[in-house]
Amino acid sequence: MSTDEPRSARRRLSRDRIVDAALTSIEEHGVDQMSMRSLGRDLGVEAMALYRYVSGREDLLEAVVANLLNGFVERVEAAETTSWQEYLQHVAHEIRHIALANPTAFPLVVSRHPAAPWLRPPLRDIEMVEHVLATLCARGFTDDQAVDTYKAFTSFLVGSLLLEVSIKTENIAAVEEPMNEGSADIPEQDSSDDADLAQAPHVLRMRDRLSQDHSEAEFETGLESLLNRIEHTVSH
């Protein structure tokens, strides 16, 4: 292939098209096999042409995650649920739909850095978490109850969905720690300040609670809940 791509090929390129092609490549061949060179080959251009739109592979993987979650909040709002139980069920099914539609790429949603280290995938960005916390508080939850529910709910989603997608694909592999290339926007520390959270008042108010680590207690609570459900099943 010539190093000078045809003008028509360059015109067809866009960040959205490159991200879509990356997602297709990941689903077909796995994350490890997706490189800028292979992606350029898929798109019929030299790899260097892609760097006009993405700063590198890590920037591209971040864009793939954003693509997978694009429109999530709007779809949840459109459901117009009437109870917190129905709301969480709808959120869970929306995330599961994303996972099953993209089983090889979905682990990126879990393994890539969330918007802040005290947020948890798969509800990993400020907008998503704000929507969950605001909805729970509007349905009568205290701040502590809302945060505890968010943590338990995300733990359930990660464990259940990673297991489910691992059964459905052979291309899942552990994703290495990101090597920041160019201007990839990869959160690596708690860089969110009050200005960043100005549009997320519930997240801002509960930030300290969200950042507290109660992993051991949460594990024991989840295990106890599981055992109680098993006991209920076998005793009836």
Contents of the next structure:
There are 2 protein chains.
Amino acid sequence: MSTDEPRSARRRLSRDRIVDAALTSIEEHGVDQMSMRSLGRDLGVEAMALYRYVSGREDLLEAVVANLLNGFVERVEAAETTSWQEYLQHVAHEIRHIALANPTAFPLVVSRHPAAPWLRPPLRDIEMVEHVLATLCARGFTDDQAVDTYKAFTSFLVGSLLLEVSIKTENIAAVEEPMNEGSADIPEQDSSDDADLAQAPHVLRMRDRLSQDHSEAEFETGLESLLNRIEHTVSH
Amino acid sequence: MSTDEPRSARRRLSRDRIVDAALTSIEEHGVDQMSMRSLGRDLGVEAMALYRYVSGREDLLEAVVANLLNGFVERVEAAETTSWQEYLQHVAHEIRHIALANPTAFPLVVSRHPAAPWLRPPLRDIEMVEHVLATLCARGFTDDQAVDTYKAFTSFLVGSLLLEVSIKTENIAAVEEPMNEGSADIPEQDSSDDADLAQAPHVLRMRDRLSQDHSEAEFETGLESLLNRIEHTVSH
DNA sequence: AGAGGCTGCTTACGCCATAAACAGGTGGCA
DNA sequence: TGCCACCTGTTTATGGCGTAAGCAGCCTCT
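And the form predicted in complex with the DNA, for comparison with the form predicted alone?
In what comes next, the whole complex appears, and the chain from above leads the way.
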């Protein structure tokens, strides 16, 4: 009746279509704005229709994370590597690529509860964990060495990439209101930036340097240093 | 009339009291459960009363973060240090202490938008950033060296501590339904775990090692390695 | 043709953040 | 003492949210 939409937009729903739309919406408007209702709107469908394919919002976010990591193992295996150093380099770059391609959604990978709660560094995708551990063992690591390496590696990735994507996301959900700020109801520090900055001469002076983005180089040197450290540890 | 509460619980509201209650509630029930309404309930007050002291939920979370970092600079300065290595060690341990004392709230420090958007590694508290930069410069770092060091240091802290607190928080908001599961006879879960695990022999084998918590030692060696790297870089 | 299963829609509930108007008390000042 | 202005917290209302439950149309298979 009221199908004003072209046929292309009225396609059948599917879990993949929903997850894709969710990821798109998250990247465009931020995680908070991605509601079941708005997502339904995006897909030309009522919110409740989505519940046929996802069991709830949590499950959907779970699926978005899984989708991000999809094909990761395949891509890593595609480029066969000779040393474990080269292998870890490849894994790191692969994940960095994912993070940079989805800067808003990437923090979900870290912030959501892990699939296996007992897995201490709780990166979600067990398939990936397995691949890393298996490869390290195949390269002669003992179990202990593999686990320690996995933990240090994970920690490095999370730290570097979270900071890096937070650069790219800064204003994604910033609401700017028209400034009819005649009277501040609350003793406000709206000018907290400037006030603090007046107290922070070094920050002020290095402002340019601080805001320059050298993430790439920093990531590379950090990664190299980490690999060196692991190498040193492994060879006693 | 309906003030059943003892006087002590009916004390005047204040921004500090609200922020403290918020932090407590977050640590106890998770960030999601901390609503204006529940917080009002905790304080024996209607939700709207809070808006006299806090301009909204976002502002409140902002204040919680600020509160976490409160006194940080004072404590760092209290223990006067001689070398920049010792200084950064002290800063790192101070922040780790904060993180471990407030494992559920700590991710807010990283995940909320920074006060100064142009500040690339967006740790929120400008006072702290200033202190680190000033100290490094006072120890002979050039501006470039100070900035690079600050970024690498921040990245390390965020990565290590986020992973560490996520260990301690795993089940904080987990909804446990009363399963009448008396003994461990029944092996099945959501079955997704076991299904994945069946495909992951290495993970399975190292399960014990993976779930052991050696965060402390890992943090120390990682930090030491980072400081060595910085030292090496700084001295050409 | 008829039956049953997909699929998506409608309605409804209880939660949330928050805007706006309001009331009770308390202090200052005559 | 009387009065008024303010500070504090409450009441009421709006619009959004996630999601439980039931319903209606269509597709396919017999």
